[in-house]
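The chain below stands alone, shown as structure tokens; this is the form predicted alone.
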Amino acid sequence: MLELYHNDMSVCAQKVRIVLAEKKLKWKDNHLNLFKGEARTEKYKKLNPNGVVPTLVTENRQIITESTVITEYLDEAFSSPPLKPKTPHLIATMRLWTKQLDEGIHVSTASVSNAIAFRYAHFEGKSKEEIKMHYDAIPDPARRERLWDLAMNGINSKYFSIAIFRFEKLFTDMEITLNKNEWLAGNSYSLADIAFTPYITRFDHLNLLGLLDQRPHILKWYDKIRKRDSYKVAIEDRLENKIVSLMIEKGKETLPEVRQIINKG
């Protein structure tokens, strides 16, 4: 059986679970609590040296990391239903969308999430020394410095406005595309739509969908996404209510300031 090391609220893990649900695959559930640092243990880092989720262990005990790679692997290994478009050009279009995740979108999501809400979860019940130890344990130095700055400064962090403006560009590109096509890579649902589903969901949970008021085609796309069975199985049924409530609360407080940052830009 397939094994997935994941976290319920991780955007990267969510898109892998959507693929598993679309293909109705059975898998062993290895859930890791990221706030407790369970992805940074020496045991887990033997599977994933970067100390992040998700990690897939195949039926042949092969280890695959990086969520975009995992979703393509699953689509190649389990062909029904196919989640790639039918033509080479549209497959390339799909990959140009998913490529963006590793070129700024995912980092921007982490920046927005941490600045607005997650830093409060990391602080809860910890001394200053324990908080510092938590961030010092992040393996990648660039990621460690960025998340520490976001934790200490929130939306005033130098990384926050960079992240928000990266999303502004993404939303503009998505709106233009979805005005012409039903889905991101043509007129069939694909890995491109799956890849971006958790990221728009995150903005929903952060109470930031107001930023899409003038982008009706994205909202229509998101409405269709949420009606799919795979969305319920992979995301809705696994939401951690305490974390979602924190995001909603802090996002509501922050939205006016976020709008100001965008307007000033």
Ligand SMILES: N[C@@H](CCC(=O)N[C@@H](CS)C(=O)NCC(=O)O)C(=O)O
Second form
Amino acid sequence: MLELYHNDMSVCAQKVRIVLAEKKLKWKDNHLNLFKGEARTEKYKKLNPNGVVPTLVTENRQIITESTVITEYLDEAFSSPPLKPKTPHLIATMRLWTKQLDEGIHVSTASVSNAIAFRYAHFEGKSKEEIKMHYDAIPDPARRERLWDLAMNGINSKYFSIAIFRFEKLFTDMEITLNKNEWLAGNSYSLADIAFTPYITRFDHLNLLGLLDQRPHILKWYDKIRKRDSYKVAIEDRLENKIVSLMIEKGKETLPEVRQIINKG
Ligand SMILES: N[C@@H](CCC(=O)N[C@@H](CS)C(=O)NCC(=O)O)C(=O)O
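Please show me the structure of the same protein in the form predicted together with the named molecule, now that we have looked at it in the form predicted alone.
Zooming out: every chain and molecule, the one shown earlier first.
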């Protein structure tokens, strides 16, 4: 059986779970508590040296990391229903979307989530020294530096405004595309739509969907996606109330400040 090391609220894990749900695959659930640092243990880093989720263990006990790679693997290994468009050009279009996630959008989401809400969950129950040790255990030095800065400075961190501008560009590109096509890569639902679903959901949880007020096509796309069974199974049924409440509460006051950052340019 497939095995997934994941976390219920992790955006990268959510997209893998959507693919598993779309294909109605059974999998063994290895849930890791990220706030307790369970992805940074020496044992887990043997599977995933970056100390992050998700990690897939295939039926043949091969290990696959990186959520975009995992979703492509699942689509290759389990063909029904196909989650790639039919033509080479549309497959390339799909990959241009998923590539953006790996080249900035994911990092920006982590910046926004940590600055507004997650830092409080990382601090909970830890002394100052333990908080420092928790962040020092992040294997990648650039990621360690960024998350530490976000933890200490919240939305005043330079990484927060960098992330907000990256999202402004993304939302503009998505709106233009979804005004022309039903889905991100043409007129069939694909790994591109799946990949972006958790990220728009995260903005929803952070009370930042107001940024899409003037982007009706993204909102329509998001509504359609939320009606799919895979969304319910992979995201909704697994929401951790405590974390969602933290995001809603901390996000409440943030939208005007985000608008200010955007307006200042
Ligand atoms: N590029 C990786 C990013 C994985 C990643 O950043 N995962 C986050 C959750 S979304 C994580 O595991 N963080 C663990 C931690 O901060 O300790 C992928 O797409 O799989």
